[in-house]
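This document opens with one chain alone, in structure tokens, the form predicted on its own.
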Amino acid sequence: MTNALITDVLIIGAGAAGLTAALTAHECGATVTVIEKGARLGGTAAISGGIVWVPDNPQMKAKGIADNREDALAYFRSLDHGEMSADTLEAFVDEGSNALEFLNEQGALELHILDGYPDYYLDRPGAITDGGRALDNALFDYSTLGDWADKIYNGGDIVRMMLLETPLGGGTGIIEPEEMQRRIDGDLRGWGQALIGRLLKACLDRDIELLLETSARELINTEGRITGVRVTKDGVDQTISAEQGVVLATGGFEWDEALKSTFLRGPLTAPASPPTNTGDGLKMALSAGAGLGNMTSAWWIPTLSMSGSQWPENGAPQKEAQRSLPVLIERTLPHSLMVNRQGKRFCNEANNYSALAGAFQSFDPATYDYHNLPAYLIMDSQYLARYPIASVMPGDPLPDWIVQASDLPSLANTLGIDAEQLETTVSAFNTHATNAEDPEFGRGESTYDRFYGDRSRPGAAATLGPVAVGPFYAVEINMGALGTNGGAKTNATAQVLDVHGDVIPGLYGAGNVISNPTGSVYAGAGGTLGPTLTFGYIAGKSAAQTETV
């Protein structure tokens, strides 16, 4: 074994909040070094919509939208179900706008409102109805980054629109030829490939010390600090040494079966995440004595699987894992439900994603199984007509994960569930759609669920329509994730704390890895990524600037 490297600050991590952390501790005066175990960097916030959700942001204030700290408190709070730490929630608030700040005057951010994007619990105090808080990025320039261009992980699609262009940010999806040949042309992206490739700009001109393909093993203890890491890259063990702190930033542990069924509440079938999200991470921080918290949670997203649809190969330890996509627009468009396996349906289709996940692992004491997994998206042709399903467009040839038939029970049959109660289901929901309401369920009262709809209908027929017109057709629907939230503790500088609530001299965390600021909940669009840049600023800042305890 040799001694490779000696550096201030080791980050564990290149996504999000291993970038960020960077950057913030080289310009607070650190040599840094950053360790990516993939062949390519960026993880989930990469292949994510790259929406930000800071309260009283910079953009906010610049456009005279009233925010501020007292009212993001209590719109947390109201939602908290004891797994919130006041130190960590309160550090999130307060140096959240301070972050963006930051990174956009080191030119690594550039982020606009989308506008009228509402938070998820509107009926909760502090909450903002007209949107300010969610925050989308800017186009950015990838043949600034050079060779560096395709070591960002892209999950093999390359997204040249900014979200408020599409139907997820309210816009219609539909880019002028010409517009999208220049784009094409000079390789602008947008999205979480933005928010990555800026970041990584960033740090390459700093000369940021970027290492890929090279695994973190083990954490180095001396004398009751974490004085560096030992990794492995091209297959030789060697020891990095951190004279002033490392940082895990390694993502979560969602395509970790041992640790899910350890500590998740329910199912996690179908991730949405790379599959290098292997909680690696969360081992090193267990083997340092580490405590734990929200340990039960994640990201919880609907997911769907196309057949044949694989990760591509990004040096992860599972190759070939099947890709699941988000379901959001899906569920919330007319003339579709969604049901159990019973044929019944069991939630409000066009809730939140994150917290439809209670719905869906519901535990029935009687038959000894979640009854809600998988479920059922039915639409009818009135449907398939109008709008897409993933990347099947109206028109195009049915794959075979879309099942058709000519009416409900042989649908019904098709999918091994209840026919008669399938029949009564729709037949119920249909009384009342066709008049946009949903007394059982309220789909359709809330702004939210009505922002995925079809905007161009009034009021709840933005996403309440009968789903009566043969044929129909039907996806299977499991129980994803964009990441896991739940993790080391840490206190408000992003210092990870031992199982007694003490610091672990030397280690720092941020981002999926760690216990959530804002605990299980998913506050609005990009309610993951605000928590991680601010704490991947809050713990790069800490690790520079470390007192050798």
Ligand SMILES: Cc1cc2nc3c(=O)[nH]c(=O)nc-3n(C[C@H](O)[C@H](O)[C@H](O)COP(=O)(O)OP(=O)(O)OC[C@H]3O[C@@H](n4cnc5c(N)ncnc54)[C@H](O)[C@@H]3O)c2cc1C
Second form
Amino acid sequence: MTNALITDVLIIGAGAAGLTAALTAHECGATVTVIEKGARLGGTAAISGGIVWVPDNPQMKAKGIADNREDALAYFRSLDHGEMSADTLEAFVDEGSNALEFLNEQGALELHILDGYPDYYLDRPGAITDGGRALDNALFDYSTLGDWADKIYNGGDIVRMMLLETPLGGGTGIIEPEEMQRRIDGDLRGWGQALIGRLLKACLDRDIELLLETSARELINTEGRITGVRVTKDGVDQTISAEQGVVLATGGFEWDEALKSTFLRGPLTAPASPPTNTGDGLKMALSAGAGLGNMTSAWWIPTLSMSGSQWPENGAPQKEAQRSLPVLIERTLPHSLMVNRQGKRFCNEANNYSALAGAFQSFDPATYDYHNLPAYLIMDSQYLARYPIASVMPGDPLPDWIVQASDLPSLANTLGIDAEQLETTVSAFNTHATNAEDPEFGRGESTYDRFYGDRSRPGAAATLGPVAVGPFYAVEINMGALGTNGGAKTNATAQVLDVHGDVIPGLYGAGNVISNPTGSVYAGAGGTLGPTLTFGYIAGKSAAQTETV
Ligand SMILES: Cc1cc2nc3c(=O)[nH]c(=O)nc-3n(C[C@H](O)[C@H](O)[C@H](O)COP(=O)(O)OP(=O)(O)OC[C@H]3O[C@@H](n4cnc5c(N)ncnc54)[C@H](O)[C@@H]3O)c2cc1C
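Let's see the other form, the form predicted in complex with the ligand, since the form predicted on its own is already up.
Now the full complex is given, and it begins with the chain already shown.
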């Protein structure tokens, strides 16, 4: 074993939280080293939509959109089921805008308002219906990254649009060929790729040390203070000493079966994030005596799994990992509904993805089973003629993961679900969907429900239309997550707390490795990256300003 390196602040994990913490600590005067276990960096953030939700943010102020601290806090407090800590919640609300302003000044972020994107709980005090808090990344020029352009993990897909240009952000998804060619020639990329690209560029411009394929294994505890970490690099064990602090930024634990089954309140079988999120930082925090918060929760999202679709390898020891895709617009568009194995609907399909988990994870005491898992999205030929299912566009050949049948009973039999009940369910749904109504679950009543719908149709018809014209189609839906959001408890300055609530000197955390400041609440689009960037900023600042003891 060699003592390879000494730094002031050591950041573990080069995703959104880690790169933000690195840049901030550097600007506060510290020497910084970032270690990343993958051969490519960026983590979940690099394959994400990159949307950032921050209340009363600089872009809102510039546009004169009214917002304030009290409204934001009222919004969260109305949604709190006892899992939020006042100090970290207030730190997010108070520092979010400062974090964005700082990153913007450093050239590490360029965000624009996603016009019209509503908060997710519009009936709550302080919610904003017409958008402003959710921000989209401007396209970023990857040619400025040199060799590092290929060292960002993009899951094999290059995104050349802003999210607001796609149906997910209210756009058409159509870019004129000349404009697309300009973007290809200039290597312009959007979404999370732009977010991570800009953060990385800012770090590289400052010569911040970035070590890839360097996996943190164990924190070094010197008389109660965290002073470094043991890593594995190129198969060799090494130590890195951190004179001021270590920032955990390793993402969630959604790919660790033992942690999931120990802590989560229900099944999370099909995560949408890359498989490098194996709870490494959480395990290190636990060994240092960290207290935990919010452990039963995740950034839930229903997902579908295309057979044969795997995450590309990323250097770190990685088993073959099924790639699962978020199901957002498919369950919201007209001529579709979702049923369980009994052939019954169980929710407003267009509800926000994170809150929907409660319906999917409903437990039936009679059968001692999660009776809504898996669920099935049922569509008719009107749907398929107009709308996509994941990457399958109207007119494309059908892949094997989409089940097809000429009538509903045959579809039910192929799926192994109750055929008679499915016909009854669809018939009842159609009676009302024809009039753009859903008396059973209220689908289409909220502005949010309609946002992901077909907005060429008026009112609730944006999301409601009968499932009536064969052939019929189905895909299996499981419970996934964009990441977990429980972990090590911190205080408002991102210092990790022990089980007694005392600071563990030298240890900081940000992103999905910590107990999320907004608890289990996904406030609106960008509701995970908002707190992640904010706590990355706070952690970087705190660690850099720590006096070495
Ligand atoms: C498809 C998809 C779309 C999404 N879209 C959005 C969106 O638009 N807006 C939003 O707010 N959220 C979105 N999310 C969620 C968001 O991306 C995550 O919540 C966020 O990226 C978490 O940031 P993080 O820095 O904590 O973790 P990550 O970005 O996952 O980074 C963690 C990094 O730590 C590294 N690491 C792990 N263990 C070690 C170790 N032992 N040693 C060294 N390095 C290690 C990992 O390899 C990884 O690079 C999306 C998620 C998915 C899956």
